[in-house]
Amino acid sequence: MAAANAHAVSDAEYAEVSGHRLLGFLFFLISDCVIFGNFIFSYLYLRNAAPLWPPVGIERPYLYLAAVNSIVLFGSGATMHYAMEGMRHDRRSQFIGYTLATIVLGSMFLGGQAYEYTHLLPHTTWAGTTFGASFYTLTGLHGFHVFIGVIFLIVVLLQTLRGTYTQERHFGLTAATLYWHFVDVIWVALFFLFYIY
């Protein structure tokens, strides 16, 4: 019924409203920017305030599992674009397969992020401190946003087989497919912060 109702629409009253919903999308990603500045800016702020980083007695989060995490992250960026091109082409089985790609890639990257949240941090030697609560706020802040991506994703790729979404009519996944980019460009940022510089 609502592929239906989609299709009623005019092609020309699709576009327009399209156009409206994708300015509002990057409104709301601009926001998110303006919320991870904040807090990258604030971590700056107190990594050059202080005498020595990190501080006497905390280690660096271990680079290689993080290295290892990314490689996921990213890679789930490139199975998104050529979930994509999928769409646009109107090849439907190319657009299933990369979208489930994509989940599972995120997927991992989350499993990969709660081990070393559990298993690798030595969170005795963090409580308590800047760059502790620094690390956790910025990389748990990322974690939930590539969880409600993931969450995005099954959606989308359930309204797809409905029929909702179509070669010619596909916002929520332009949606799905920008937001996935802007998860993965934010990653570079945290990345090189805790795990490089």
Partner chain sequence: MLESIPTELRIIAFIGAVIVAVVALVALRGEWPKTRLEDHVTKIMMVLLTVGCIEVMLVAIGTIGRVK
Contents of the next structure:
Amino acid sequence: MAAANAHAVSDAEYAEVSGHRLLGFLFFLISDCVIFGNFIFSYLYLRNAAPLWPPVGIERPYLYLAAVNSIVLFGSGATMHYAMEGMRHDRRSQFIGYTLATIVLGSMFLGGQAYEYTHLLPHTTWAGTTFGASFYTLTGLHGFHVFIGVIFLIVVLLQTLRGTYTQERHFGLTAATLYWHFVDVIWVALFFLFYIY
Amino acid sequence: MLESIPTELRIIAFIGAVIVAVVALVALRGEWPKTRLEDHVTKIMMVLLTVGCIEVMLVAIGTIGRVK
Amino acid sequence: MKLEQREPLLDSGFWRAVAVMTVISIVLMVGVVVFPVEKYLPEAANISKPIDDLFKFCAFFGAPIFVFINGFLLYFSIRYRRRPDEPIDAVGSEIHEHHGLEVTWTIIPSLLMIVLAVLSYLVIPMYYPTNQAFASAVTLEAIGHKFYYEFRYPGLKQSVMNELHLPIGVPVTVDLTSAEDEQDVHNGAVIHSFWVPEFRVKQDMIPGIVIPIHFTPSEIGMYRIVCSEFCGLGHSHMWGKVIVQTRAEFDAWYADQQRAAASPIAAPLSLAGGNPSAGQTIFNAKCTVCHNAAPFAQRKVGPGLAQLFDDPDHPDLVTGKKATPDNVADILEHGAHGDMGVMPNMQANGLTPKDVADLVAYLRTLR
Amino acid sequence: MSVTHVELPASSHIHPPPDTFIKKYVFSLDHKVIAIQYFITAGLFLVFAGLLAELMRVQLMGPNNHVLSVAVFNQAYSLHGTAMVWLVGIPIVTGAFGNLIMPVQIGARDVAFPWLNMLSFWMLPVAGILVFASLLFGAPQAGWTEYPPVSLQLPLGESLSLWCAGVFVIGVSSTITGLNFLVTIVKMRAPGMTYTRMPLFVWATGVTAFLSMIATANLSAALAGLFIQHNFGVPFYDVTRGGAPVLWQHVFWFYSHPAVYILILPAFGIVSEVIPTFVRRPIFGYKAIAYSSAAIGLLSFMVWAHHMFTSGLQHWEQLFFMLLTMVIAVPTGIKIFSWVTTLWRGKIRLDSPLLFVLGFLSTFTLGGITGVMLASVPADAQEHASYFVVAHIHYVLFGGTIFGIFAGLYYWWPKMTGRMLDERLGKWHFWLMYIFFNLTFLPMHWAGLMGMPRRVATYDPMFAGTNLFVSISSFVLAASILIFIYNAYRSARYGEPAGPNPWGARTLEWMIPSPMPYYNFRDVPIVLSGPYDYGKPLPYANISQDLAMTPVR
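Let me have the form predicted in complex with the partner chain next, following on from the form predicted alone.
So here's everything in the complex, that chain up top.
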């Protein structure tokens, strides 16, 4: 919402419209969950149908790098929460600092994921076996969502620097935070499914 | 080369998990009295974040998750 | 809205209509019970009767529901239509809920559903065995291929194509699956389905899974096996035959199969006396699914067969041999693997040696 | 009932009207204009898909016809199914009727996200072009269900990618429409309109929106899986590398059964709106109908594998899905019985909207009964994938959704265009369509039971007579739609102007002039009680103009 027309829209109307947008955004997150749920169902179905898991010639993905990677992502969830606390109490420098931290941590997670793809999965190819198919599809889709989240955060940070968001009117930030928490929560499930289970 | 230093990775993971879990629980307590829809969603997210951290802690200790 | 006194609510006109509808539904219900399904579709297996009875159970209770709903639609529309003399905005009855009525039309359908569920539950294991059931029964293998069925009998080395011979009265378990010799994804196995309408039995043949079905043929006759799951270009032509014979006939056929399997060197087919017009009728009946009587380029699953013997740019056949009548007859006899599908052999196509000679003669007349 | 002080929604001031032609008609944010765009585009696809069906019937007139080659016949029925479900059915019942009527019935000025609404419409022509363009490269031939492995094999599947892209686009459009409508219904109802005072069409659209939002996201993921396997060889369904073809059936039907409820629930809503108006009587069992819609919405996610009884399910799976399919039949029964009871002791005006509703009730009842027959696993062993199923599908989809759509069209045409349709032509259209619909699809039950499989270009000569009869009556059925097209054209030229409330209905859309102004309500109405209490004064306060309650004829 460009700063120019922020004054034209009355506070009550902004509150009501951002209430609609919040509900719409949450419904969007639910439908995104369903997409991940569909691929998780496919993964579990194929895993159940396969005689041996992980299939012959493929070893389990490396656990401990993924553990560190997960902590990087969960840490970024925590820093994003504190960024929002900063914005709610009008402490702009806290918001900017913690959002930058979240962006850095998110990129580190993507880096860790890229490292794992390139170095730690020698025999697992996307078009090889059903393990590769489900693993790359799910973690790739999640990585893509993290990438979109990082861009979302960068855009939101730039807008805050330009003064779009104030203490009372920052629906864009709430949406970015919810999206980031959603991406964290999906990784909790994927980390359990692919590395621990 | 990262796969050659499992013990250090497990220590980093464990310490990180503890820190993030504590931070998440503090945030959760802070959010608890708020009643708006977005706060409820944030509380749920914080709880799941803590579950994720506990998962990583157990993996770091070695109780769950098979390496081979 | 308290109901007025009970009496004028459902007046005599209503009950007369209900009486008429009851009579119609009773006629229909009796008709459903006595309907001779046997005459139209023979009940040729032990599980045909129970499945027909289930269908009749649904029709038996479906008929009154259908008659009453259509009857009430008609009756209410005629009886309660707005008469021309009534004011234009006249309003109907105020009653908008009646808990007794609403509860009854929730309970009755639920009870009918429970009864139907229990009846169905009892019939399923009769034709769809759990793994350890019917272990003693004779087990055949039925494999679905691109557009024909292959049956493997225990004790016969060669598999029988498209014709399932069964002795009457002997319970049999058929393990269904689908497979192709070529395994690349473009020509791999597809899902077929094994459906014998007379047996009321249907089961998909899914590559990679073996699904057993169990039945006991109880009537002698020749019935069609129909593929009811879309499986490609030849799906509408994919049907086989189930031949239920007496025990003696079956044993004779079985012995004959064993003898044929024992002596593989069949005499090379004599191509003399091929009649092109007979060949043309066979071609139109069986071959047009995959081939056009047109130049090579007009492909379907297989190439066009017009200039088969003197095509300058395709001198060799798919088997790599020269395009001579004998090599063509050899393909007709043993089948071949094209790049887009598999040609069934002589037996799968149900060709006699004379047919092969006619076909080759007909192909030679095509220019 | 005294009017307590009711705080009006903050966003109730009126935005300036669209000024340029493009903003007004092409890229319009007005939900009513978007609805008409949906009607026209989906109507065009209805004609295309209907012609495909007639092509199939010409080929099926004789047992061994060569009118269409086998490949073209397969393409015809695949695109017929795909277009009818995704390009005609769902866009009309959710996009067209949902947009046209739901916002006005809840007293709102527009949907929650108008820009998103426009975006989801403009995805429909794109999806239609993508799906029909696949005909140029040899359209996919494995039906609208596209079961792998056959749908992935050349020469059948070069254009499977186009098909996947087209259906993916309409899937995304359907998801965001559902999201948009659900937020609108939850958040933007007029003051005083509690959930039990909402019209039943709004109930149906709300449950449909919930279904579209959750189930269609699933379709997008399933299509992505098929697309990836087709183009990159990722072995989800390839048996040789561990995949499972039955996985696609699970994933596809988990979407597609809610999809058929997305198709039928709005038709239920339209029936619940038309009956009280033409019978001049409160709907019987408002709460029963509303809550059974919600029950159907929830149960529809738990019954999907009754399409897979012959695909080698375990025993417990077959029992579970059989029982739940039977459970879901009970709320549908409750709705049918409530509607028929509403006709009792009414002052019935047999105009064309009500005729189509009566046609809906009688055909849908037969569809429901054959549906229960298909629910029982052993009976399904005989009926699955035969023409019995084709008959059942068309009794619930054509008899249900298309009859519901025409009832809605004849009912809301005066409100949408401001002109009345001709009653005589309406009756002709109904009787021709109703009679020849039954003549076309009733014999299919018999052919299916006797052993005629589905999706075959040629069949056993024993079915020749039935199929010839079915083909001829299907030509007349297709011709009957021309009457409606002429009626619509005629109403644009000579239709008598319809006032705000030609039928004397009580829901909010009849309280504003027709055609509806772009801002709907000058000032936001206040709702005091339910909309169906015929005989009582209108339950709306704050409505600006006089409320004519008497029907025109």
